[in-house]
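Single chain ahead, by itself, as structure tokens, in the form predicted alone.
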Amino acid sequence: MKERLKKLYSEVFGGGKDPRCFFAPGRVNLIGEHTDYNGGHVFPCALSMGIYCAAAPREDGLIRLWSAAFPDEGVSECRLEELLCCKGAEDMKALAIGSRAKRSGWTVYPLGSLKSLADAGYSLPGGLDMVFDADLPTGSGLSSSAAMEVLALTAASALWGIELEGPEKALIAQAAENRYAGVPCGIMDQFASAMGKKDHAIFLDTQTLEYELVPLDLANSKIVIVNSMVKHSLASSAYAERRRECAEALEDIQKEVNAASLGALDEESFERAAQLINDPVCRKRARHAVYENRRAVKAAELLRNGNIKGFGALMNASHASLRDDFEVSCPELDLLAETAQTLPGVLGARMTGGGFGGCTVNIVELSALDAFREAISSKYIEAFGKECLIYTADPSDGAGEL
């Protein structure tokens, strides 16, 4: 990949510089979905799939970006002073797709990250030339946007001599997505991309940012990701609506119960407080947030003890809750997860990511992989008349230089 990146850089920007090469992984969340903005726990791992870039600094304040995913769009350009004038998502969108230069909408993620770096008090000493490539599918729920944000910060900080620790990098990247992409995401995606460790998952308390790297010893099993090929957008009104419903439920509870977040409640305390939530829909959303958080806590403990089967059972319960209480699944994801749960050698299966499309994550015994692929593929084509994509994945290190 390093040679490919340098070749692409030379083809796009010429051969006068020797760029440095960087990688940031996507992530799959094993369990703990829609808990991160509710003050709960998540349990993701970084993936061996991600986004790559070759980059070199410029002294003239010009930022030039090119992506192998959008080769026909050419080089997107903006000047540093234009970037620093952006106040929010509308400004960033106008800059990214403005008519004054050839720019593409995907650039809101790297440009937003650079602006967020400046917002955090760091000096941006010049411009950058950056070429991007990826083996991570966009719109699949594997956090390509977070990987892009973390990657831009990793490359820029290295090239500009800025010391940026992993947790701070994740927070700056999250701020970029919140403020400049207009997506009210929690910290999980950026944290996993920045802080991943090979053969480990990250047990993260999103309220305190305390985390533990838990060995992900799947014995004779493998993480298998199935891409429904249904694209979703986390900026959709449905995502914001779920956040609003959770916040409303918490406000009702807080009228009589001292709880800083839904993640502060366990199952028993929630059931005692549930009648305080006036809207039955908000009550369902809160039930998912509380029970899913506890599933994440239990899952980490099970994996510490090597109980893969118990972990898989929690994954199955997670999908049911996301489907029925949080209502962020869709027919394609339901078919993939529910079919997988019936197959021999599948320990657990659930949708992963924001929902309304994207992927399922499955724990499949190695001896059952071929049968799993055949059964899932044929069932999906039969039901929807199109193919799904199936990947095996390994837990990866977080972002860094190649």
Second form
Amino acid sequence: MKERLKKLYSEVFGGGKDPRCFFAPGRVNLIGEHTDYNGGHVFPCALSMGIYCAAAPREDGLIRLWSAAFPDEGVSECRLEELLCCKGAEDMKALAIGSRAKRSGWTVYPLGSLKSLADAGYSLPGGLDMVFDADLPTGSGLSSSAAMEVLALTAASALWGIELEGPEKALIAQAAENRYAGVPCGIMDQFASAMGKKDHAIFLDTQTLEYELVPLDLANSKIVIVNSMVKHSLASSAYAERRRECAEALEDIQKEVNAASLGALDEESFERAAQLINDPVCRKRARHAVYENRRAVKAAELLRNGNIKGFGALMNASHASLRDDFEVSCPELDLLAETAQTLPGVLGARMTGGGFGGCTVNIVELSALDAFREAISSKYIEAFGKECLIYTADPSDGAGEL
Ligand code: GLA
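Same protein, different form: I have the form predicted alone, so give me the form predicted together with ligand GLA.
The complete assembly is shown below, putting the previous chain first.
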């Protein structure tokens, strides 16, 4: 990959400089969905698929970006002064798309991260030339935007000699997504991309940012990701709506109960407090957030004890809750998860990520893998007339230099 990146770099920007190469992974969340903005726990791992770049610093204040995913867009240029003037997502979009209507706006993510680095008090000493390439499908719920944000920070901080610890990097990347991409996401995706460890999952308390790297010892099983290939256009507006509904439920509860977040409640205290939530829809959303957080805590404990069967059962319960109470699934994800749950050798299956499309995550026994692929592919084509993509996941290290 390094050779390819360096070649791309010299094709795009010419020879003369020896760029350094960096990688940031995508993530899959095993359990703990829509809990990260509710002060709960998440349990993701970084993937071996991700985004790569070759980058070199510039003395002047020019930032030049090019992506192999959008070769027709050519090189995007932006001056540091312009970037530092961006006040929010609207400005950033204008900067990324400019007057050329055909641009996709992908540069919002790296530019947003650099601006966010400046917002955090770091001075940006000059410009950068960067080329990007990826083996992570975009818009598939495996956090390509978080990977891009974390990658830009990893490269820029290394090239500029800025020391950024992993959790701080994740927070700056999350701020980039919130402020400059306009998505009010939690910390999970950026944290997983920055902090992943090979063969481990990250058990993260999003209230305190305390975390534990739990060895992902799945005995004779593998994590399998199935990509529904559905990209739902409502995903970000529905995400913001779910966030609001959870916040409203918490406010109602806080009128009588002292709880910092929904994640601070266990099942019993939630059931006692549930009638304080006026809106029945908000009540369902909160029920998911509370029970899902408890499932994440129990799942981590089961994994530490080698109880993969118990872990899988919690994944199945998580899917049902995301489908029925949180209502962020879709027919394609339901079919994929529910079919998988009936197959021999499948210990657990659920949608993963924000929802409304994207992927399912499954724990499948190695001996059942071929039958799993066949059954899932054929059921999916039969029901929806299109193909899904199936990958086995290898939990990997977080972002770094190649
Ligand atoms: C998206 C967000 C995360 C998290 C998940 C749902 O991936 O970026 O912060 O909220 O949805 O668990």
